[in-house]
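Only one chain is included here, represented as structure tokens and corresponding to the form predicted alone.
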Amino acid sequence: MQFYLRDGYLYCEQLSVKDILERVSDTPFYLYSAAQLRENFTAYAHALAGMNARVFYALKANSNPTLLVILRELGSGATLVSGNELRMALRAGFAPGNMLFNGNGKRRDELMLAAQHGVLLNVDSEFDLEHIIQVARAVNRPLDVLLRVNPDIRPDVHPYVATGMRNSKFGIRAERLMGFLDRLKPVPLVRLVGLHCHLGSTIKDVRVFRDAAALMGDLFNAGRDRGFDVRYLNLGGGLGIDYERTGVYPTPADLIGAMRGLLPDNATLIVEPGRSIVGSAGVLICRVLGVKTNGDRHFIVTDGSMTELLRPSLYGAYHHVGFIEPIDDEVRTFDIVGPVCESADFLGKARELPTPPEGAGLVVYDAGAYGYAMSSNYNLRTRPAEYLVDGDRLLQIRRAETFDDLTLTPLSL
């Protein structure tokens, strides 16, 4: 791993993180690596070694420009739920014909952006279709296009993460696709290029993806013996990573591992990790404001919030957290809290940590999923700079937002 601790102090690649904060005096700020995001990746690309198969980077992960051209480089397509994240995929460098957009809802003017470019499209629902088929018709192009569909396989995960279940808003019922099929069939347009599926997100038991391959095999070869040109068989992505630090978690040659023999011989294999190529890459670095304590709670205050990393408050989710440098005081069992009005705004709770003094540096690790990616500017807070190790190198790859960022409207009329 790339963020490891040395006689205590934290370090980053090859850089001291109690070096980089004094660098960098405000916090909270997000720090990444560049190797661990390269091994992450290049985990799937040995994983898929020797296989018909494309690695796409879920961009709702992380969508920063700077580690989109890294992955970029690194032979990555790119996965995407809007059409903002579709001009920063282009802006990143993207070839088109590596991108997919997936979506339940996506606009018109976003399916004219991705027509205008020849982006692979994912169908949704009847109306996606009917959409798509109208745009399609609009631009005088073909348009290549995969059905989602929901195979209903329960991936045993946060309720808010699963998408794949019957009940999902997402992509269509397996046993509705004939009707898909017989309205593609005098569209010819739109191309059925692929079948698709989604499962969920944090998944830690791989004999799902066992499952789903099976499932979406079946109804890969049955597209192509009505007769489509049928080619990409997508089994998304949801793997999940090592939060609680047990050091026993499935890795990318587990998940594919757990889908060879099962795929079409005909078929070309599309992946959609994100957050288990970016998440251990990043952390967040925060100050500690001061420790409180109320009836039998002890709080460790910092300026880091909810505003910052919404995973703990929305789905209760666990981060490792810790401190950048040895501190030898009482260890109590502290909720890690933000300053954020909401009760809720919490990083972390009931956790074995040294007293710190005011001032100390306190990571939160494997936030580069999802961090950054869903912070706010509740209370007016303003988003953090994030930063990026390279070896012995410290970049800034975005700036922190000002006060005047959030005041471009005019204050009076």
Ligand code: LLP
Given for the second form:
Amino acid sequence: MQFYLRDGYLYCEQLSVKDILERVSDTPFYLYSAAQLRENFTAYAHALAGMNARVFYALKANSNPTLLVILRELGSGATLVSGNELRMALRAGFAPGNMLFNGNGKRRDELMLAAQHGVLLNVDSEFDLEHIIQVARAVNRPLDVLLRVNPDIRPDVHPYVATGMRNSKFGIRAERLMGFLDRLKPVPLVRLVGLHCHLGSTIKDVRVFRDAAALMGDLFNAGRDRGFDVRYLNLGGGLGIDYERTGVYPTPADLIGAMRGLLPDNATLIVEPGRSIVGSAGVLICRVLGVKTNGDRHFIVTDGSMTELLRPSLYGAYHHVGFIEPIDDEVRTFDIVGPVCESADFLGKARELPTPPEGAGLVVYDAGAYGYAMSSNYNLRTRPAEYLVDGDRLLQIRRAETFDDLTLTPLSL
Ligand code: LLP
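What about the form predicted together with the ligand, after the form predicted alone?
And the full complex, kicking off with our chain again.
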């Protein structure tokens, strides 16, 4: 772990976070560890060693360009869900052939951009396929596509992050797949090269990936039997991380181990993890504004809030919370809340913590995935800066927004 406590002081790699806080001064901010990011990616590379396989990092989890360059240099490809993610991946130097554009509602201009660069495209529905055929004709070049299958597998996660169940808005139900093959057969400009599915996110039990690999392997073989040059089997992302800090949690090796024996020999496996690569590589650092009590609840009020980390408010998600240095005062049960004008604004509930003095540094762990990526300007708050530690170096990798960034429309009428 690259974020660790030594004598009660939080460190990120070789740097003390208390020192970083003194240098940075403006809170809240996100803090990432380059070493942790590399370790997390390398865990996938090792798990896949000797296999015909590729990792396509899911940019939606965190698309900071510096982090993207690190991952690209380690050999990652990219999974995208918007034209702007595509632009960001290009800017970070990903080769278009190592990118997959995925989504249930791709706009025509986004499809054009993907087509012009020769990015792999996922087909999500009948209308999506028709749009892709139109775009292939407009650019008059062959486009390689994967069909996104809705496998109807229950991943046992919060309903908002389950994506592969029967009534979900994503993908194509297996029984309708043959219709897509019939539609593609007479259209040589759109070439079917693979199949895709994504079960959901924060998955703790890797046995569901075994079910997915078995089903998708059968569909892969059916596609080949029908004469298509199907090569890629993309089984999505979704491996959870140990937010609760239990110490026992499935690793990328467990995930790949669950699927390995079930993949057709001629398939190139693609996995598209997001959280399990960036989640533990980032934290959110806040300052305590004060402590208060209402009714029978005690609150620590920080300058960080749901606008920097929406996951607790949106999914009731648990993120471990602590202080960046030892605090020797009465331990009480606190809710950790922000300044946003909304009772859903909390970072943690019912945590046993010492009573912090005003100004104390507070850390919310595992904020690297879907932290900045889901941040907002609610209450006209400005998005904070992002910093990266690499060994003993501290780099700002995105500046904080300013009030001027919020006034993009002319103020005079
Ligand atoms: N591939 C596809 C098609 C996806 O839809 C997703 C995530 C991923 C890969 C990456 O999943 P991961 O490995 O990061 O679990 N905002 C939520 C997560 C939403 C995930 C959406 N799709 C959260 O904060 O938990």
